[in-house]
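Only one chain is given next, in structure tokens, and it is the form predicted on its own.
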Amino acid sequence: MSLKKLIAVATAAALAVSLAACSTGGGATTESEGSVGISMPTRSLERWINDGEGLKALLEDAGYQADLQYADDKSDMQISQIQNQIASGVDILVVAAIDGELLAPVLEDAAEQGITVIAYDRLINGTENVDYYATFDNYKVGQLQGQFIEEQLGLADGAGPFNLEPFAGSPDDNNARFFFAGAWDVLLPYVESGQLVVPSGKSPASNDDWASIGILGWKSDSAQAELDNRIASFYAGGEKIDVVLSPNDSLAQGIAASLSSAGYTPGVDWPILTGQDGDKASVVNILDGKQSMTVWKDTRVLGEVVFGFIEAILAGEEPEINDTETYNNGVKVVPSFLITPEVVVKDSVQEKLIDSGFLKASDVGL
């Protein structure tokens, strides 16, 4: 069933459901239709404040009750807003986790109540009281990153060798270790092979030392930092940097300023940068030769697919899930719903990024 569909039969059921509750007696108050409580992680991340803004439009747009708390990245904080949802009577939580390996008590709790629980595009680790995961698919992330970087560089047709410096996101989220094999699977045999050579010496020898080089908290200026010290240790001698694999725009755009810092110029040695997300700073990039490419996660069909298990679940159905193999927790393989992201570059930021909606001209200059 299509992504439509299953929104348009989600939408249904709940209206149905609606009207046998406006009918249940002579003038008899009846009860809110649902109550949900959905945790994101931080403001500081131009994504997460649309993730969570979005859903919880939709969620008020259909008459439900919707608690929206940003946990500023601390996690002892995000435990907290989440036991005041549970107290406060939700029917279901929504939550992109800061570290999703902490969480298991306070789900705990959450389940003695009834409470379902929905991982939104990070997954919950260590618990069985996490019931749905809607996500996009991360492996292919990176791999379409990677991918990118091989048809750029001419690698398949033996093309090299060239420096490359590679990133990882933050060892505290799931989802980092996956964007990072995407791509490693595709860059490790040139790296092995001589094509790639990473002067740094920061190039993980599997997909299992990713967090060797991840940036905590997916910070820029950290990124920023890293590559500063990167170029002053093994670029001194005027060794020029080809490549930089970026897991995401909020690592790209720290990258970005250490390369003009450095005084690389666009258009002249400027690397090939990748990103994720499509923010409006890195499209920005991107127009004007500073980024290469960014993985577009349209978060808004992430939002609809949460608002549609959402409907589902307070309709008393099961939400529909495309992948029952690759999400497992550590105890058990949680059913999620995998949406396919894609790549925008320079020629295609109109088509696909402002023709579509999802930023404005104007947002990036445009």
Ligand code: GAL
Second form
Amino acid sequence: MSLKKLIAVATAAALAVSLAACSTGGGATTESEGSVGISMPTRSLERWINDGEGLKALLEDAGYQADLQYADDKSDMQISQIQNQIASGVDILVVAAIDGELLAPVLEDAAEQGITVIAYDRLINGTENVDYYATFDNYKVGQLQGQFIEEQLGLADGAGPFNLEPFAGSPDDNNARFFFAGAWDVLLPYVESGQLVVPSGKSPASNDDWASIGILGWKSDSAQAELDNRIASFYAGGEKIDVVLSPNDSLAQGIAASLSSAGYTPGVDWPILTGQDGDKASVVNILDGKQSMTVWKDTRVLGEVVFGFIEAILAGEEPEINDTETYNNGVKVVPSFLITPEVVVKDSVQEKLIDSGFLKASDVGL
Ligand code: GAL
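What would the structure be for the form predicted in complex with the named molecule, given that what you showed me was the form predicted on its own?
Every chain and every other molecule in the complex is listed next, the one we just looked at coming first.
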């Protein structure tokens, strides 16, 4: 479904529901009835600022009450913030979990209060008390990264060998396993054929081993230190890295800093470097030849989908769902809505990110 169509569908659904609410004899209401608690992981990663503020604005513009909290990547802080939102009497919780394994007890409390829980972007595991999940297709994110590498190197035509250094996301983030699986399902056959070589040896034998190359908290400086170490230990003899699999932009920014300090030069010997999120700093790097692509997830669309969920739930209706199979959280398969992400490269930054209004030209030095 195209971006424009998806926004139109989500908006039309929201409009239809609110008109229905008005036409039930309750008279036109400018103030929509409903209070939503929004729990975001951190402000330190650009996308979550867009996610939280975007959803809060959508809700408040529609007359709902919205409480937005950021938990500084600390699970205990996120739990206490959610507890406060429960105590304040919210009708719905929208949660982007820091650690999807730690929220079962507090969501038990939410369920006892009859609060509907929407998992936002990151699945919440180990509890029946998560009612819906709205996300981008996380496996597809990784698949797009793997396919980009496959195409750029001509691997399907037998090209190689190339030196690959793979990275994975934060071990506490359920999404990270899907990102890695999507990419590794494309790339592992080429590692096994010898077309891709991993000099550091940091080559998971299977998707299940993804966390062995995970970077906790998605921290740029941790990714930079990890690549510094691999270069010092395994590339001292003059070998060059040809490609780095980075699951998102914050890691790609740290990896780019490491490559620069190791003397790699864009347009000369800079490796293929993947990413995700369309962070401003990474778009600048893409324009400067220091990152090859990003998988763009338009957080505005995710916000519209969640807004549509909220309108439907408050109207006593079922939200629009398009996946009832993929996301088993260990207790149940959570009804989900998946949005398709898109690859952005240097030549499509203007059209996809600037012309769509996601970023301003001045954000990225254009
Ligand atoms: C993931 C999210 C990605 C990535 C990462 C860092 O869960 O889906 O967009 O940016 O977190 O926050």
